[in-house]
Amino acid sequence: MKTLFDKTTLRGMELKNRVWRSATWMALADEEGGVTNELIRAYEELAEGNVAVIVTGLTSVVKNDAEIGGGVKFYDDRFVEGHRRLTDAVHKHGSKVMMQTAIVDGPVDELTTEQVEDIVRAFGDAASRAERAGYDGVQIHAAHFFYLSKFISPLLNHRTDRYGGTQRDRTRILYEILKDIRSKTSADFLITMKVNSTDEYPGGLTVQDFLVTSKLMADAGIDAIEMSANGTSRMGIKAGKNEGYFRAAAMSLAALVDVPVVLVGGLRSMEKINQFLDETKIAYVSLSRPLIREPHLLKRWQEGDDAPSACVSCNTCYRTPGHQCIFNLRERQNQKL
């Protein structure tokens, strides 16, 4: 039987539960994408609940990226030493961390063969950073129209070369990504992945899609696969009536690759995902709104009061300062009155 809190261990490396927090943009990082205190500390309280596997936000990789407001960025060595503020915070609460290495947007049909490789050797370079500022891994973000999510997706990539036409070559960037990772970090350096099951667009990229770019990248090596789809974050989820909205593509996925598989997506109560963990081929879960709202919610769970999150995905938390959870701004508020 699997549950929420069973040891687990990828790559060699040991997880002391199944629960991973799930990319969450926080808006925190300086004018330069730099890490500052605040978001140290966002990061410190998740791993003081307990998270086995902390994935930060989108963190940019090259220097001319679209900007996101306080959005993280990694394109040079000087941000080497924010991280490691940031990973040894982590880590001695016993909690492993994971970049999510990405690309805002940027053009995908007009960039040159050699730009496109450009764009591979940058990945590999963060990631190589990643690992010297104290990193268990990275994560590739090919999710939620994000540029490398665009370049996989039929509706957006109408290139003639090596990297277009079908969907294995719209992948090939992907796996160069990892390959040029794998030959710039170390053996037990974790790589993983997040990307959509559906682009959720007539013309887009299908489930069956999703399928065949998820079975390249595990029979090329990639450690993890956690999938996701536009539309994420979906409104009114009541825990035990419609939680795990991606549950049939993670179920469909985890019966096809040999590879862990991550669940995310509208979890809300440990009795539901406890379910879908025993009753399914899927490894891990991921959280991000529950943890937004109670960093220290799987502690919670593992003290005994099993409540389902006090989450109400309202949705709110992507408007307010840090993205903060709306509610715990009012408890805090009325605090100080």
Ligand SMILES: Cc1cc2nc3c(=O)[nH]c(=O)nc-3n(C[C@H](O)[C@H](O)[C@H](O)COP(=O)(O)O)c2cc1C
Second form
Amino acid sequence: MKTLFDKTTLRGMELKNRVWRSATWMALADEEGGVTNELIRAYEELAEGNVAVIVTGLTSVVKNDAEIGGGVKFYDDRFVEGHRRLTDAVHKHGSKVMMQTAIVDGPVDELTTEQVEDIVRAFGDAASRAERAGYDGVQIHAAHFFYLSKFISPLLNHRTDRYGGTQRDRTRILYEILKDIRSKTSADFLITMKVNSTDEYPGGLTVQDFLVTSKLMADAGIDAIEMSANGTSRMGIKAGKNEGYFRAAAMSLAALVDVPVVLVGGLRSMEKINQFLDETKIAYVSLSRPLIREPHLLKRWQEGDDAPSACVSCNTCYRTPGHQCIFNLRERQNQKL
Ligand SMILES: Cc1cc2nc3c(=O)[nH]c(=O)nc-3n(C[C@H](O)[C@H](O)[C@H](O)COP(=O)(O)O)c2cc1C
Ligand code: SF4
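Starting from the form predicted on its own, produce the coordinates for the form predicted in complex with this ligand.
And the full complex, kicking off with our chain again.
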């Protein structure tokens, strides 16, 4: 029987259970996009809570990217030292940490072929820097209409060079990035991706397109695929009722590839998570909002309190300072009064 507390290995790396922290932009970087003590503390808290793999919030790999407010930037070697403190803090507790490398936004059709090649190299360079900063790997962000997910979308990519045309061509930027990262990092460095399983727009990426893209990436040697969609953080999730809203696409992918598939989106109870793991080929589960609400959720479950996550999926944490849970923020404010 497969359960969330199983130890596994990924690219030879031992993971202490099957739970990942899904990438979560925490809006805690300093003005230049550097790491702050608050950010390090937030990741350390997740590691103390026994999350096996922490994926950082999206981290920008180019200098003149669109701003997201408190977003982390990693386009230059001067950022490495701060990240070294972050990875050391996580590793102290036996968790692994991957940087989610991303570009927030930019044009797709208007770029020259050489400019796309520059983007490919920017992801490779950032991964090399991430390895020097002590990260166990990177996650290429190709979801939620952030920049790379626009390249794989038939709705938004109308290029006529080798980066556009068929779904295979639209995926080319991703497998060139994968190849560039492999050439710039050591053999045990993890390279994963988070990808849209549908754009949820007429004429956009369909589940069929997503399967083509993911199979190509699996064949090219990606280490794990976390699949999401543009309807990223659905509201109204109830434990035991409507958990795991991207499950159908994840199961199709898991049936198609041997690469580990990571299920994200609306997972709230230990019971359902164990059921999804046991009844399917899905290898890992990934949580964001439940771990904003309770960074030590997993530890609580391990210690025998199996009550589901207290997150009510209201999405207020997208708007609070440091993207904290509104309930935690209120509790802290009340304690101060
Ligand atoms: C405040 C906040 C910030 C997020 N930032 C990111 C991000 O940087 N990168 C990403 O891929 N997904 C991001 N997400 C989406 C989550 O990783 C996850 O896919 C989604 O919330 C569904 O999972 P959940 O039900 O466990 O929250 C964010 C979600 C929240 C609530
Ligand atoms: S604010 Fe709190 S309860 Fe609401 S979605 Fe975010 S973590 Fe969950």
